[in-house]
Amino acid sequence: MEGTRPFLRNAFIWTAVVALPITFLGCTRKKTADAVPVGVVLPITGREAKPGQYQREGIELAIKQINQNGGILVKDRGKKLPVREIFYDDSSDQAKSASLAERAMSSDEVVAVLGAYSTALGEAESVMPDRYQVPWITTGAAATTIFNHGYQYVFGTLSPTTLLGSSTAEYLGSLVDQGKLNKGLKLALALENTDHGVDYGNGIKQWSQQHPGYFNIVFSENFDLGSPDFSGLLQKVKSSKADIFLADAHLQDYITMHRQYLQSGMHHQMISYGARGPESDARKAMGDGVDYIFAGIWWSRNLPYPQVKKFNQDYKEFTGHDPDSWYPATAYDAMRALQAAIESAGSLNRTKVRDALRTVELKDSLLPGQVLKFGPNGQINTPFVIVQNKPGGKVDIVYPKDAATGESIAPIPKK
């Protein structure tokens, strides 16, 4: 299977030990009353394959640890039951993602479905949970459009993208307050043509309106996902004579756009690609060209929590590599939140599990603030951390100050 790492062979082994196989076809048709069936729908092929694979690794690590501890205690069964993962690769395709989520909910008798990396895939899947009354936790979609329909079975382990935008502006404002940047700098925004992009831009604009005099937005334009050529957009950014360039982009678009940015010879005092920046694939593609890019992310492996340090170690032992950006942590905690909800409900009844998810509170969460709980609309609201790439492949948390592992370098030095 494309995108499958060698560690997954071990996943098949430990799953087989409890007689709950995962197949290369994407799922197993075996059903048993002696397991907790959980659907997982993620892209491990297509344009979102890398983040999807990392999220799958986070979920499978959580499942492995749960099963090694005997499984999930289901009180009305009077015993612990192992988790049985029913996995589907949606190939980064919206229609396929919705269809597979529907299949897991309607045909596979799952207790819940996890997954949906990206806003586009999340929006496609989000119409299914209430239809089939199956709890759904998106591990990688944060657009407010997913959570503002009044759905009753929809949950998410990513804070809103509007908060990402406002946190980005707040961080830049803190650099102004420190005297590292001047007041009144001009911003250029390049936003992906999705609800994610809309939310990100709105967050920046709202903060700027609430803090007049800090920044002036002189350019804002949308771009389509998966474009091979951003030269026209970048030329407009250059013509705007902005001081700071803020783009909202998925991983592959970030790599493509920034490579063309470097080729253009442009320079800004600060540059960000939203929640993308520290990924190893970007460093491999552009080397020191990604130095000094900052990103607002839902999680960092450098957070100074003991549970994060343990997760980093366990994850590397499980996969053979370090966590890459925030992707696996939000998925790992989603599975743990589901476990807590099932144990609180004392049942595999989907509505009871849904009700329990509404009151779940993980007090040893990996995420910033260390507490995960779902808001009234099903979405969490944990703070973001701002990280900045440094020379030599280093990545520091630079904001907020109480979590910082290094100082912000601002403005970006000219080469």
Given for the second form:
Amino acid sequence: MEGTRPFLRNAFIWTAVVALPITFLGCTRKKTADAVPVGVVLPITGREAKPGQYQREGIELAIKQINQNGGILVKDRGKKLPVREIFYDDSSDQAKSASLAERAMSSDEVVAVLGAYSTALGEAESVMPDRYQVPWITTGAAATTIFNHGYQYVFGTLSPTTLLGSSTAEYLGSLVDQGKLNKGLKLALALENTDHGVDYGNGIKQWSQQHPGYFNIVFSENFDLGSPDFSGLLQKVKSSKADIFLADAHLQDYITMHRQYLQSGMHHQMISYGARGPESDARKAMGDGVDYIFAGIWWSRNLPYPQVKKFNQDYKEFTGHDPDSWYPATAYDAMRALQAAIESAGSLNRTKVRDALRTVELKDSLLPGQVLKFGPNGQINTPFVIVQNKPGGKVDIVYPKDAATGESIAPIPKK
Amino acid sequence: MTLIDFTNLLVSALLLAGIYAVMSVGMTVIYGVMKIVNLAHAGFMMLGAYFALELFQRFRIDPIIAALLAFPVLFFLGAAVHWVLLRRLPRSDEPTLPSLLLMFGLWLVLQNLGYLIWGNTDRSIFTPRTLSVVSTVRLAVFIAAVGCLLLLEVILHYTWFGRSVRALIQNRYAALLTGVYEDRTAGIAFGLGIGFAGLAGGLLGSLYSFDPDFGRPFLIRAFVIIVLGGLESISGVAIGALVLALVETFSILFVPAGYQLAISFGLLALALIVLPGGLASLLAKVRRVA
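The structure above corresponds to the form predicted on its own; please give the structure of the form predicted together with its partner chain next.
Complete assembly follows, chain above in first position.
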């Protein structure tokens, strides 16, 4: 009896060691078979927490609606399968973002990974999709560097930042054509030291070169993200005697820089912070100091499309708050584009889904132009809308004309 | 550049130096007495900013006064943290790995507490003074910062506690021999350091938007300042803060703004190589020669 006890104990331990993983493996496979596993990697803590949270809400609203309709029709399974979200918070950390995307692709057997808010986090994740041959749709990274490597599994629902720059310049050009601004005005550019900032500046420079006589760029400089003080940079902007001030900044830098801009007593005929401007946090931080700032954004809740109005309602019901800026819309459409691709592929095979994503057309897209289609490099090319903050907290779409909800106020009146 | 522009920049640099000094002084006091690099400093600054915001939003207390009130509250919090955690660390004359890990862990805990309580929304304190062209907020922040630094100098030079702190900074063993009660002094010094972090956070909250991740860029600059100042010198911190603010503000006129942080770290490297004792040691040498 003395000898049987250790044997029994060992047998029990070995049984547990072998049986438990098999049991869990079985569970995982069962879950995978009965659902469409989709990885979502976004920052909901850290520096990019807020936009990341909004993007998560957009994806989860889409998943909820898809599942309410029975799920995604997968022909080779002969039935609709619900979407199972596998969510990871990357804490706004590049290394974590890349490793979590890798984990989702390699361990979780996902059909695709969505997410990656901000260019920096998107760049970190973008090396993984081709390595693991899993489709990846970034919902919040737009820098062209991500899409110019010839990756085959990389997609994005944000138009390129160069287009943001050129759309900004085109809008200002339209104000010149309308006689609201004079020709030959001087531009000062302050760009964040990222690929996003570089692309934005390139877009403005390209448009200005293609349309000579409209603007002269008299100042262009990069700045560090999260800088506590912009007084020196703003002094240089002031010394350039520019007529229009265009910056490209993340939300916190936009707030810090514009506060110091207002405190310095500077005034320009037009002012923009790239894709930032209409955020409610900025108005809370600066009150009517944000009036007349214009921004080029990927989406506005004021777009006059019926699907946008329905999305606004659904989103508010789902989250308890209105969409703040463009963040949830590109994420919502990314999930719907993935649904369309899986249904078109009729399979959960990742390569087939990738092939389907290349040809998918979302014809009731929320984005400007209402059609979402990925280009040859995986990035969409929908136009930007230009919005302008108006007194009283109003935000109007002012460009393009067919989507406008109000007139541009240009030049900005002196207070 | 006109003389007015130059003066504007100089004033900006001075105001920035005041902010830099108040956020770095707490780290110096803690390092000097306990040889602990307080990586959780940014976390306590964040608590100070939210404390000021809560007082401002709930009771309409002026944010500068709220920042001053953050000092005693964070002081007691710091003393409690010392009593619960830090006094259990092994004593050393050099920063140790356990203390670094503990403070880093504490920072993460504070950050996550922040997310739990206040969420991840960007907050800011907006008053009618916020956007005034004559930056009264910056000026008020500067005055509060300098006033507190002067008060600290008085405490360090004219009280028993201050003399104990200075003795521990200069020579721990000699201080113990002369009857300095290390645990109590360290507890109060840590509380004082955290109090200053809270004050700095409260003051910075009037100038910047913040979330629970607040303080990271300031923490990096605080390292530069205390190394420049000589790690354990309060007056060195003031000089280090002034030098960093002047260099950051005026260097932008000659090099692109994108290199601002590189300049700060260049200064740090230079100080470590050329002036390992910091600006305070240089001043001491000059005084001796004179």
